[in-house]
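Only one chain is included here, represented as structure tokens and corresponding to the form predicted alone.
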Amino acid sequence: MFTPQSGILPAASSNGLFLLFRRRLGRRADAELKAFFATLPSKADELAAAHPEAQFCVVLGFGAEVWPEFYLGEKPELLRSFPRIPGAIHPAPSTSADVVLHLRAERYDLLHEFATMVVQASSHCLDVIETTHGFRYRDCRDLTGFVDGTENPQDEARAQVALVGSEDAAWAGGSYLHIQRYVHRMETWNKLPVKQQEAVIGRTKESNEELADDDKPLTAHISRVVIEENGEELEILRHSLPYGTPGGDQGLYFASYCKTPANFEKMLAKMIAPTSDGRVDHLLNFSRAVSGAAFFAPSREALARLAK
């Protein structure tokens, strides 16, 4: 039995903090860094127990390039770098990131405190290259005004979708994590009439109802990311949050967990590159990706092995 890291399965939090790290030039993951990361889940448990009302949880993930430095000679079967989609019309840039830290809680101060501790303890090997504070906006809406994450699995299905199982038994309880930071063109978006916004998304704005098939364009966001294969819908567990500052960049920090990277890759390809129907996602006319990275978040037991 393998235990997933605490931040993968719980329902949406009010605050999220995403940190991307890159190895420092000429440095490799050493025994000190491995030992520290092995204790990270227990350190998170201590903070969560001291502040139960905050519902603090954490996920640590490693990219394909740095993976051998942590787990020499063994890796998840499907671990690979962020996809490069041929024929893409809209950009989906790949960020050179080796480690991700995803923190969630109802209190931002605890996220700040824990992240600072991690940054200081890992600074001899890792540099922080991106830090993004995401927040819940209204009733789980994106800054576009539409409810986000409506296709998420619920209850027991969350684990079935997000966690590796017996198909890769050595890494059971782990999860493939993909992140992208999107910047919205809010001024342009807000000038669109609501009916046009709904056609771009594929849902109504206020009641959050999916448009009828006859009214939903093939270029709508939902039309691109809802994919069926062999009669079953491909699923991912999303933990995306809005982010931004007034007068600065504003958008969505996309994060998804899945037992396979293939589901995210197929959704991204259908968004940014013409597929069999020759169309792409028109939401990307109003929101552009500026970063992207892929990681594997090992189980707690696999992280503990780093100490050995």
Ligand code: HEM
Contents of the next structure:
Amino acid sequence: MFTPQSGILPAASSNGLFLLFRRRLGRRADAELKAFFATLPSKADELAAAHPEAQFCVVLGFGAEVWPEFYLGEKPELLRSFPRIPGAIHPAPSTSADVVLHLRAERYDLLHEFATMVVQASSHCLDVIETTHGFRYRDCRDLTGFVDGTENPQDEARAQVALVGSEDAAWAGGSYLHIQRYVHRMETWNKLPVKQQEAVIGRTKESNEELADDDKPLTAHISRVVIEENGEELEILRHSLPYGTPGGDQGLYFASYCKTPANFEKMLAKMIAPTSDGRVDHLLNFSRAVSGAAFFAPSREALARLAK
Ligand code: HEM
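Since we've got the form predicted alone here, give me the form predicted together with the ligand too.
Starting with the chain above, the whole complex follows.
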């Protein structure tokens, strides 16, 4: 039996805090850092138990480059760097991030407290390179005004989609995590009539219904990311949240969990490169990615092995 980290499967939270870390020049992950990370899930449990109403949960993940320093000689079968997609028209930058911390809760103060503790305890090896506070906007809408997350898998399908199973038994209960920070061009978007916004997304804005096939352009976001293979739709579990400051950068912090990195990679390729049918995602006329990284979030049991 393997236990996924606490932040992967639960339903969407009101607050998310995403921290990307890079290994300090010349430093390797030492025994102290590994021992600290091995106990991170139980530290998170303690905080969650002290404030049950906050539904605090956490995910820690490692990138492909730093992986060998944490787990000598063993690696999840499909762990690889963030994809570089041939023919891409819209760039999908790859950030050299080695470790990710994804915290979620109904209370932001607990996220701040926990993240501060992690940053201090790991500072001899890791530098923080990006910190983003995501928040729930209205009824789970992206800042474009469209509800985000509707077609996420529900109930037991969440684990089936997000968690590695017996196909890679040594890493069962773990999950491939991709993040991208998107900056929206809000002024341009807000000038676009709602009918045209709906054609860009592929759903209605107020009532959040999928457009009929005849009304849904092949360039709509939904048309790009819905991919059928052998009669089944590829799925990912998204935990994206809006972020930003008034007058500063604002957009969507995209985050997805899956039992394979391939689903995200195929969806992103259909969004940014015209190689499949000559089209790309028109949402990207209004938003661009400024960071991107790929990680594996090991099961709690695999994290505990770091202490040995
Ligand atoms: C600017 C960035 C993005 C925005 C604003 C955005 C917004 C949305 C919205 C509003 C929906 C419709 C509601 C829903 O089902 O959640 C949606 C669906 C979806 N998005 Fe995105 N998204 C973004 C980036 C991405 C990326 C990078 C991927 C994957 C590579 C992705 C994958 C999906 C998937 C799989 C669905 C569900 C499609 C369905 O089954 O109907 N999105 N997105």
